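Listed next as structure tokens is one chain, alone, in the form predicted alone.
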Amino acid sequence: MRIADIGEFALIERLHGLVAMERPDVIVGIGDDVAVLSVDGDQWLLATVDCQVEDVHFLRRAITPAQLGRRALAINLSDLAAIGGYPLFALVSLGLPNSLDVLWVEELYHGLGHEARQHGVAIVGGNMTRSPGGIWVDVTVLGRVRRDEVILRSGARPGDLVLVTGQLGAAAAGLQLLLDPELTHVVGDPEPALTRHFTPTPRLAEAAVIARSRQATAMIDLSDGLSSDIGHICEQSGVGVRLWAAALPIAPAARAIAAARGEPPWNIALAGGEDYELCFTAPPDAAASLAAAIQEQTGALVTVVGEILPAEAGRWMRLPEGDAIPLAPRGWEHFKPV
């Protein structure tokens, strides 16, 4: 049996079974993007790790090393934001070809340092090794969260509304512009989409507002695409969901590319991935005030895009015409089953 026969998430489940250990100080372990660990005091320790691999996550010809450094740290910070946490420390491991210019590595660290200073993160160590193939950048981030403010994926309840920050599809549109430069004439100004692809913004400030409110019931960051990531909330909360296609805040570049290709505009928002926006759930009587607080304190757009259903009701998306279609995971997955 090959990895491609079972896919990323089934592989994680199998490996979890090999190392699982029941411990009272492991609040959340393997299976989530962030480990939540109990330590003394009123806060929990957070730990997350993510790797950027050349020709899988980035094209060296298309991204500057400084942009890659910012990106490698930002996507980890987004994971901490998704649980309501604050980052503290980072460690960086590198796989580098012998032929790589030292200046390239220094510029990578300029980008890492820039992103770290923006969010109060101290880079405290790491490791490096020779890579016989391409470059890889592996970042581990440690953070903290108040025990009474942590937001897991498992708290969504039927009747809750589904909300997202920002716009969807911009990062995927940026990737499409890189792969097909002819699309530039379709979108007009490509810079907003390219920026979102190269240097995503972790929604730490927005997450802090959400966590302090204690009104959100579940949360995740949109790294793999809305259809896949809302599915993780449904699985861990034991619920269903109905999204409203007409309500999705789709980025202008994504709309333009979809129109040029004759595709529905919501397609790229559901499956594109790498938006690193927050998707969270909240009771109907709290959703409007929470969205208003986020917008007032951070300036970020917040949109209600759906509602949580009982598990037996399934997962759906209502189209603008009124029809409903099944909401299957269509976002990014490593080792996607064949």
Given for the second form:
2 protein chains.
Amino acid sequence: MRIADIGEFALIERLHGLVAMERPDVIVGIGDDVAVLSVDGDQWLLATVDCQVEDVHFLRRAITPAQLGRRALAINLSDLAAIGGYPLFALVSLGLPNSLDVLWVEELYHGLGHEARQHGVAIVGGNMTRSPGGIWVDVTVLGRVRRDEVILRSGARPGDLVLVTGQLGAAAAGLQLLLDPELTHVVGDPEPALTRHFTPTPRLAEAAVIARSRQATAMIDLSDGLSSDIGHICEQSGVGVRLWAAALPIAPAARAIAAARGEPPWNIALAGGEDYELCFTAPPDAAASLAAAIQEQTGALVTVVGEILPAEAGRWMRLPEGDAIPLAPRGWEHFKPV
Amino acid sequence: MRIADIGEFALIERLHGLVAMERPDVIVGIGDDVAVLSVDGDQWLLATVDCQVEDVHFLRRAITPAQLGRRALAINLSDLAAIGGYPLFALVSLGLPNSLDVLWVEELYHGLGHEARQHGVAIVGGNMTRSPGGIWVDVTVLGRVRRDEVILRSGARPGDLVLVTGQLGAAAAGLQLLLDPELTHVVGDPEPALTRHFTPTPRLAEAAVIARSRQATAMIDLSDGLSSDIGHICEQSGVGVRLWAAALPIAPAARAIAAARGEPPWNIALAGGEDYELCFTAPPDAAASLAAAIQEQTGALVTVVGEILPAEAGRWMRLPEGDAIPLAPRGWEHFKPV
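What's the form predicted together with another copy of the chain like, now that we've got the form predicted alone?
Shown next: the complete complex, the earlier chain at its head.
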């Protein structure tokens, strides 16, 4: 049985069982994007790792090394934001072909350093190895979270509203623009979508407002796509969900590309990954004031896009016409079964 | 200028400058194998990352996945041991070809889990990505060290003695046996050398005795080879060194292979990497009692192999005949300039 036959999530599930270990100092372990660890003091330690692989996550000819450096760190910072934490340190593990130009590696570090300074992260170490294949950049980020401010994926309750920051589908639109430059004249200004694709912005400031409010019941960052990522909240909270297609804050470029292709605009917003926006849930009486606080303190758009249901009600999206369709995870998965 | 033109250590030096950041919570940052970080509490946080890459560090046909899993974790534990710390948590980041068998990955995790349980480490997370090339296993380990027990590379002083645990050259002999099975009848029993090559033993128990004694002035683990690794202590302590060839505790298999090839036996002990023994320095009046304490409490052999000199005296090895030859780093370096 090949990995491609069962897919990433089933494989993680199997491996989890092999190394599971009950320990009081492991608050959240394998299976989540971020490990939550108790060392000492009044805060928990956070640890997360994410990798950018050539020809899987990036094409060397399409992205600059500085963009790649920023991106490789930003996606980890987004994971910490999604749990209500803040980053402190990063370790950078590189696989590099022998023939690679030293300037390329220095530019990568310029990008890493830029993103690190912007978010108060110290790059404290790493590793470098020769890669017989392509480049990969594996970044580990350590951070902290106040014990009373941590936001897990498991706290959503029926009746809660579902909110997202920013706009959806921009990163996916950027990727489409790279794959098919003909689309450029469809979208007008391609820059916002391309920028979002190359160098996503981790929503640390927004996460800090949400965490301090203590009103969010669950949170995740949108790395795989809303339909897939909200599924993680549903599984771990034991709930269902109804998203509202008409409410989705779809990025203009995504909307334009969908229109040019005669597709409904919400497809790209649901299935397009890598937006790195935050998706969170909050009780209905708290959602509006929380959204307003985030917008006021960070300038970020916040939109209510659906509601949490009991588990037995299932997972749905209500179309603008009023019909509901089953919400299938359609985001990014490695080793995708075909 | 290609990476291969300047080599690993020069590249790290250049990158260090690009992201250097003075922060009071970073006790030891880029350039060392282990980052030492101040979060809170009376201990420092340790973080290290090391990677095993197919066709660079291992051949898929030569090592079992369980051995690879143990090895990938053990080499990181060895780094923590070398600073006087103990491990707590590990994150495992994998690059896997789509065609890989699920059983292979499960066996890898069996090995990781085995090594983790043996040393009280909880595997708390990681990442998994498709690799278009070969397999790589990138492991991050987090640990702790008491502030008053940390042993850095920078504390060696002229007059200190140099000590090593265990025997040298065993892992290199194991590798030679794999590359040239004809050598098997030269060494008698090949198993100890092969085992050391496939699954090194991190010297955590020995390191704990050394750290608690507070008598070691500097320490490093022997990953690249004694001649290269003692060089790191010399650079960071600002000292020179004289090793004694006749005193080196050379593994029987390494000695036998050297004899069969008509080479001096200390070559393989100096230049052969991956022994993951500890090399440490201590004042002469403390060295004997410290060595005895380690042997008594762990059963490990401990040998005095040389002495620290002033920096201007240089780095030497005294041959059994009494002549001294310059000690050149001849251990493993990635992207080796040729």
